[in-house]
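First, one chain by itself: the form predicted on its own, in structure tokens.
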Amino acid sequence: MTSNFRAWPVVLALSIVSAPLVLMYVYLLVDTVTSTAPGSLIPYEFTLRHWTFLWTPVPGRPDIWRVALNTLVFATASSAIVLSLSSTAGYVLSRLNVPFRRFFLAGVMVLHAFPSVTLIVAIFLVLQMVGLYNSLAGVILVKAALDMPLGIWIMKGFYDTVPWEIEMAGIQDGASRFTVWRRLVLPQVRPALLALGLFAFLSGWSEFILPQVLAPDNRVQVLSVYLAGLIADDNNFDMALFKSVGVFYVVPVILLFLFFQKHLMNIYGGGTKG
């Protein structure tokens, strides 16, 4: 009780600082389902015409549900690649005597230090050469490759916290190294798998530069590019439509964070001791 009483000034201060942000998001949501007179902040009627893009495609734009599906495929596939390769590569770097391991880890960090924008021209040329430019598969592979260095380092850190005794017991019982990794080690780093998977998915869901440059075609357009196209259209700009699509874009992320925020915070922790 005493500790809770001492914490209330901090809670009050954070509430005061956060209140304007919360009010802005609430007003944004209200503004998408109401109409407001020019120069006024008070709505005068309830309406759903700002959300007609859900059942009637915006002229000159692809169907929003196809765009949302592209975004879901892009985020899910890239996060699956990052998760599967990072979980195996992190284990190898943590447990096995790999030649030049330190140099490899240093190289991974150097790759992660490069912003994707500095590599965009080279990536553009490579995708054109292999025939994957303007395709969802190409931009998925690029996104996964750019996110993988961080994923490898995170997974290696979690594997380093798992006691060796767990693996030694499995090996002494006759299990193969792969079986030991799959059945004994992976359960110990489950928080890392969940956190990294969510982190990679959210990163893919919010990605803009790579899809904009490497997959600009309407058939493979994602929500971030769709939203940018709305605000860049000077001839038919509709602020109410832009705000409604923005809410449509951000709601899945908010729900995902609310349901899995505990696992997302575990990305800064360690493996389960056992």
The other form holds:
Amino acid sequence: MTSNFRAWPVVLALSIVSAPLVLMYVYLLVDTVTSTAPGSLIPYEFTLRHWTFLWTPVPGRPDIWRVALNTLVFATASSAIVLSLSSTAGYVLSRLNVPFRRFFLAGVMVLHAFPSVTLIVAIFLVLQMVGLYNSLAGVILVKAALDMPLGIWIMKGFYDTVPWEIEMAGIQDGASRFTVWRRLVLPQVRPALLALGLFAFLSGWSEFILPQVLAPDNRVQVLSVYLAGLIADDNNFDMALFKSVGVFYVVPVILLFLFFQKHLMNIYGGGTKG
Amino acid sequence: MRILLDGFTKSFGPMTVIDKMTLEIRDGEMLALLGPSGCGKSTTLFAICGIHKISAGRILFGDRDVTNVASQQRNVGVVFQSYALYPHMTVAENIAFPLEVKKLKAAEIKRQVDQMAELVHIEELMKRRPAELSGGQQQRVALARALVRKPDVLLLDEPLANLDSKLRLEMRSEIRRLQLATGITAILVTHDQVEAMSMCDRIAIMNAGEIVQIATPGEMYRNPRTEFVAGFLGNPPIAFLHGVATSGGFASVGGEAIALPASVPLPPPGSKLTLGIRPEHFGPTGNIPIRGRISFIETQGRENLYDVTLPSGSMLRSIQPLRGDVALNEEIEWSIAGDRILVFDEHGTRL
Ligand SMILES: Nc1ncnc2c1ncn2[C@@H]1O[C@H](COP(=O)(O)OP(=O)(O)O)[C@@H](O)[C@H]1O
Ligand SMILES: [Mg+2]
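Now that you have shown the form predicted on its own, what about the form predicted in complex with the partner chain?
First the chain shown before, then all remaining chains and molecules of the complex.
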């Protein structure tokens, strides 16, 4: 940073403004490992009681590890589909002279802008008809399909920045179009692949409405649905349990962000660097 | 290998860029495609290597008709203007790529890559990536990659345009050395007449999608077929005088009368003519004296270039060894070498 102004007033101002937020996070963490008397703010004891859901399932709910595994499968599979199809479709739309190219491009744009919630009833009916209702496979396919337009669009943008001569040089060197794509072009858009993969994974991890509507069964439940179930349960409402599961749910996301934030920023930067 | 373009036509949509061009490149020669920007040089090159499908005509490599053969099967080496090295691969991997595609054995690939690296003098750069190379080094790698699969023909699209002037001089002789060492048939695309003249066996000069003349550099310089060719070749450039034919000579627009040698077939008096006079054919010696005023002096080191404004306002150029006896704005009487005057008719065709 070029410091033609002093940094500390800005830091101070930002700290004051974000203090409530930080405080809330601290409270969230503290609350999960302590007990507090009703109406009080100060905890009176340390306890791991709120984390017992990790080894003994909450009555009437599926095993948390099973749910976590479902979430992992859901997020991984849908992001893998998004990644593989976007990286190929984006290339085709960027480079190859396919019929209806403009139509496809416009279609992708419209699909991306379309609020997907409005489709959910239709999707529900379709899934039921093809027998994929209440299955992970079904909801994975739907999630991937809805995330794909953005993925295709982003990948096309990155492919557009790869110099045309590199491909022509590859062709002249005797390589097939596919080899050129895999060995020469794909490495140039690696940052985009990484960013898009993470993006799709996080989007899958935090998806709620699709699994809630299309795969609500205990067998195929994902964490967001599990969490929503806790809060909707009026009979034995347990605030501390809800918080603990929430922390459990969000930790992987925070870890991913910490490790990959540089790559995630890339998706907005565009272009290949280095 | 001999390359023949036979009636080659290329259109982009409704616009025909090249119309029925016929061009033969002899086995083992280096031919320059010279012409101003936008005249269709790159288009011709891309047709030969198969990047562009041609609209009509045939392309022959030796006796083989490759008109409908895919780029990959044509065995053409191309050096692009931007070099187009693969940024994620090291120099060695770049050069090895064409051989890997051919599925040669690793040991064989290594042997050929090393041999190529030695030929273009980049042995010590093999582990670097393109971003860590200078322009001249990138150029050498691009040449090595193009040559490693022993192509039938080497195509170079403005290979020196991105280099600074010192490197350009070095790579000029380097490319020629490689071409002679490998004996490969090569086509050099350039808009720089000095490159074309200094590197190539023959020059094909293009204008607006047509080949105007094909000749050796010396022949083309001495004996240009049109005004365009005369104006394109030569540095400092030729000077033109516009006027009309008289009986036995030429009268400029401003009134200077110049007697022309009898060997030039003159059109009827009154027809429009243009005279081309090269700077080295106007000076203290010559047989057609002409008066003028020195309007500009450019020192080039070994020689001086003088711009001489004639009383009519037209301008001639003269290049002479350094001399201290003439100054700016001085009136002089120098002479034109009459037998070296190039005479063009009103369409620019040489008479
Ligand atoms: N892909 C293309 N589509 C349309 N016009 C083109 C294309 N490529 C080249 N042209 C046109 O063809 C003409 C010749 O271009 P080019 O061969 O690149 O010229 P240069 O001699 O400078 O290499 C130019 O007028 C250019 O606008
Ligand atoms: Mg060009």
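Between two forms, the rigid core is the largest collection of C-alphas that superpose within 1.5 Å. All figures in this text were calculated on a predicted structure; none of them were measured in a lab. Positions refer to the first chain, counted from 1.
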Core-aligned C-alpha movement of Val253 between these two forms, 2 Å or more: no
